[in-house]
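In the form predicted alone, a lone chain appears below as structure tokens.
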Amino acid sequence: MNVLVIGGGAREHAICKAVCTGEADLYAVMSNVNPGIRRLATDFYLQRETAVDKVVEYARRRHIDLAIVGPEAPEEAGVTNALADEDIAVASPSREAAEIETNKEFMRSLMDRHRVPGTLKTRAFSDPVKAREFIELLDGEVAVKPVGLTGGKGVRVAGDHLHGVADAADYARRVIEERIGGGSRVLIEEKAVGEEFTVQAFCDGLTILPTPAVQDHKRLLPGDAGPNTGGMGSYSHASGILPFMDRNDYEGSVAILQRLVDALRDEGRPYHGVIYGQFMLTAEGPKVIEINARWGDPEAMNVLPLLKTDLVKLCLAMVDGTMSRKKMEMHRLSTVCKYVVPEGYGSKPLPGIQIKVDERAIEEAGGQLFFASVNERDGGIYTTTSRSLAVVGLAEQISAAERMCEEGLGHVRGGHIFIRHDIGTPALLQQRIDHMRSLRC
């Protein structure tokens, strides 16, 4: 079978690996030449991936059978629809049902709609006075998003970004003026307080297989502090759940990407590939903050490492409408990812730069490597201005998991790169597990 991998970042070489580990020839476009990727892949088309026209054209000259689409971008663009009109299996979904994150208004009115639980206090404005009559009304406690997609980069929230109302308002008032986003439009939600957890899920319209939980980390620098970023690392634990969350906070979270999955199946949009939800842990359980049509990233790295079941085996499922006769098999183990980015990343990160990865001495260690964000030429890998690969450690706790990829990043060299080292390590997780218990009694 020949299997077509969109994208380029380390969420798509952790797609792409676990593709290999099966009998599949691996393709690839992106729009920039990972070596991990590169390495992997029978051919590879280095091509923007929203050119619709030229990525159905390559599908068809190498004769690909199966699709999996990495960024949210393509999925917009209407690259999913496009290989589907040409009868090549494609395990993400259509423009129609990845609205549910492309624009974010309608992943709210979809919820209000079908009384789906878990929903905010929210409201969308093109009007900036309106737009600050309600931030008045909630009074300045708001998360301000544009409803289009930003790259993670776009939500600012009250005490982290924002400082009382009439910040906030000036922010939506720039959404809206500057079309961040691509549209001027803002969305305005009450600020939900606890921790944020995400539950990534195979669907085929019907039935989703959920995989751990897993907590990203959005902020640059230790102790959650400095600017938002797209993700500098992340964990998992051995139980599928997080040390701060119980078993009835997880089933809650899948309960509510089911109902979704209904809802978007009976409004005629039905969903088929990985459902990723972005949840706020509450003191009143799981709040939903964003809804991804695609697998997280850092989150992929945690979750698809730990796959036994044939990855390939479960996309053909979600495509075809069978997921309800597979069983899914994982390894029972802890993981830690941290991501390894150039300095000034999150402001003006310094592009150009070399890094030096010793792979073996990665792997010896117990790591595995993925590649992010790189360019390799003459033999050598640079950075660009977003990250540019991660190293993750598994094992069945997870501050072994820690110390493994930390021993796995100093194989990594360079004399302009950062990482946050704090992810993962005992006392950030028990200042989580401090926090819930602080917000519960």
Ligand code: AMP
The other form holds:
Amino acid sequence: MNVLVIGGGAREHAICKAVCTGEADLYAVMSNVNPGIRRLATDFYLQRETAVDKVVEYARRRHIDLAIVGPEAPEEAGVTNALADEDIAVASPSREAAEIETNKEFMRSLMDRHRVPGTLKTRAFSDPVKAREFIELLDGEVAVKPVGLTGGKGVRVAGDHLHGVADAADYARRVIEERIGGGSRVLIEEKAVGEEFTVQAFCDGLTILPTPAVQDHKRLLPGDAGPNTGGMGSYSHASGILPFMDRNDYEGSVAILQRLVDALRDEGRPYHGVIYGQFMLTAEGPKVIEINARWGDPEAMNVLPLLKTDLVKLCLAMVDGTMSRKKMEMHRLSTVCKYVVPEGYGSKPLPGIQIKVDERAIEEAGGQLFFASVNERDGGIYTTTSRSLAVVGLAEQISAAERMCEEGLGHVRGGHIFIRHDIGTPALLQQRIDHMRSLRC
Ligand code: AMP
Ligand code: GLY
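I would like to compare: after the form predicted alone, may I see the structure of the form predicted together with this ligand?
And the full complex, kicking off with our chain again.
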């Protein structure tokens, strides 16, 4: 079977590795030469992932049977629809179903229309004066978000980045006037207080198969300081839930994902692919922060290495709606993933810096290496302006997985790189547990 993976990041490297554990022949479309994907693939095509016609033509030429779209931008551009029109099985949602991620206003209104639990007070505005009135109504305790895609970097939250009503209203006005996120509309949301977590699930339009909960770290700097990023690292626990939550919290979030999938189907947008729920665990239970129409990055790296079941088989079941008959098996291990990013990432990243990685030593330590937005040329690996590579440790306990991850990171060398070393450490985990306990008391 010829399988095409679209995207050149660490998430896609993880997808490619999982595809290659089975019988499939791997093909790739990516806009950077990801060295990990290049080595696994029978062939790759260096191309913008949103160039619909070119991607489809490549898929046709290579006789692709199954395609998996990694990032959201090609879904929004219609790559999934165009490949499906060529009778290629695509284990990713159509443009219409992916609107659950690409249009945050649609996601909230879908939740309202179908009375899905776990939503927040939200309204969208094109008029800065009306946006300000709503911010005042919520006493400035808001998150201000562009309605469209910003790669996770356009959201500003009261207390973290916005200080008071005037500040929030000013950013809302900028989002509208400068068309941040591609449109002149802003979403004002009630601020949720708690601990964030992610649940990703395989979905065949009807049934979902949820995977272990993961906690990502969006903020750039240790102690959750600094600007939001695409995600600096993440961890999961062998039990499938996280140390600050209980089984009910997890089941509650899975039920929300199922309700969303049902709502999409009812509205004629059946969802086939991996659905990603980002939740805030509040004193009142899980609340939806955002829904993504794909694997998370980094969260894919916590879950995919645990899969015992062949990913390609799961993908085919997602496409043809037969997933309820498949049983998914996973290794019961904890994982810790940390990203290496170029110095200045989040503000002024330094591209073109060489990174030296001893892959063999990382594997000997039991870890796994996933290349992200780097370029390989003349036998060397060079940074771009985005995240460079991720190292994952896997062990029974989070603490051992964290030590394995750090040992692996010891085999990555480069003059101008940055890592959030506090991710997955006992001290940070304890802070999360204490935070949740104080909210619940
Ligand atoms: P998003 O791109 O929607 O995932 O937002 C980026 C980050 O902003 C999230 O990971 C949260 O930490 C924060 N955030 C977004 N929406 C809210 C909200 N309504 N309440 C509190 N924090 C939020
Ligand atoms: N980890 C956040 C995302 O994938 O959007």
